[in-house]
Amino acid sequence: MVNNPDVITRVAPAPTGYLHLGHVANALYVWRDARARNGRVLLRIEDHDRERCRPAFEDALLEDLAWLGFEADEPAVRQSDRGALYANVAAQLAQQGLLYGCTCTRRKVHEAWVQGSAEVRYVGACRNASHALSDGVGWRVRMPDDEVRFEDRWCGPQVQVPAQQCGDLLIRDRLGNWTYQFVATVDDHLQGITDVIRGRDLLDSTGRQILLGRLIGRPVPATFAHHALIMKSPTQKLSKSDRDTGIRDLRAAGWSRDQVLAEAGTLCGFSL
């Protein structure tokens, strides 16, 4: 029985493509920490990417969920139909003097970026540019120096510096689309999620939400655990284009349900 209301947490599965092991892993994960503590867990669909999302993906990946015995708390949530929420965050940020239209292309960002580093960072060509916040330019947030502290559960204290290593956040493209960062923060906020489980590969991305967590007023974050990914090479994860680890591959060449369940747990380190 879900009976503790202080832990909230989510599965956000992207429709750009059909579940793999990798999904079912972090499925795993998700609920049985959830499960372990009493809590609560929410399905939300992250289709802010209007090019790449397609409705025959979503229909495929809650089927393939339930097909898999995960069952949210409540009914699925929709970012495409939280725009309006998000136009709203997007706003206070503008009144904050927060937010600066952008005109650099995907290769002006990558031409500037610094060889080396990271990851690609934004050098704030635009910052003092005075673009309006209009269609057919992007949105980016002035992000502060800060150091951002936190304990992840699984990996451990960290120290990140979101301006270092991103630069100034996009938080809406040329296109109109909501960006990852942007959704995931708002939506962790709004609906109250107190702990974020996810792969490695988005510890990176932390930092940048925990401070735009609190320049759109949420002064406490979530508590974040980030596991250890499945992994198609040494240095290549799982993809939606893995047809011999996606789930409906898998299902349609006749594994069961529990056999699915059995090989992802194996590949986590489970016991099911």
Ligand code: GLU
Given for the second form:
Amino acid sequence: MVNNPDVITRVAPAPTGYLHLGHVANALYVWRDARARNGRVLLRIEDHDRERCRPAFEDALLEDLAWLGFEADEPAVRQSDRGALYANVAAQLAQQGLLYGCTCTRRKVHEAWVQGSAEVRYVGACRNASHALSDGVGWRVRMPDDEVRFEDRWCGPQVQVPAQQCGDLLIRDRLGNWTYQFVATVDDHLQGITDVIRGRDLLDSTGRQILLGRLIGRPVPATFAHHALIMKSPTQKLSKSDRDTGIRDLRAAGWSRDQVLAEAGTLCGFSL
Ligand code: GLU
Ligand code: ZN
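Just the form predicted on its own so far, so send over the form predicted together with this ligand.
Then the entire complex follows, led off by the chain already shown.
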């Protein structure tokens, strides 16, 4: 029975490829946790990147999830239908003087990468350049220097300083695509997501999403729970191009729903 409006979580696949065992494992974590707390699960199609997403992948993701029996508690939401909402939030940031235009090429930004650091930090070259927020330039948010502390339900206490990790966040790229960090933060806020349950590859993104959430009007963040990634081998992540773990391919090879779920469960260490 779904009756606890205090717990709302989501699965948020990007239709840039087919569903694979890593997605199924994430779905198991999400539905198990939500059901154990009588919470709700929303399904969000993260198709913000118009260059990489394909409607055919979306159809396939939805069909595979339905075949596996994962049923969301509300109709799926698609980010490409939400442009007006994102533009509205961006306009509010601009009004507060928190947005600026950035003309740096990807190459220029990457040149600032410091050997040994986990990611590329934008050093703020355009912060005071007063480039108009127009098409053809990136839009960045001035990130405060704040240290962000949060307690991950599964990874424990975390301290992150987004200004040092990534610098000013890109929210819209030069081609007009909204970025993952922005739309995930906006949607988690507007959809009232109380619990974000996702893989550990996104743990480092959490501090910046909490900070950006504050800037767009969410003083109290969601609770976060990052689970171990399902690995193909001890050093290799699963990827959408690995045909051996694609649900389409397993189905074509004659696997049943229960076999796929059991395989994903084994990879998570669950007994189903
Ligand atoms: N769309 C992201 C992905 O497929 C998930 C983002 C999230 O859970 O915050 O990796
Ligand atoms: Zn720049």
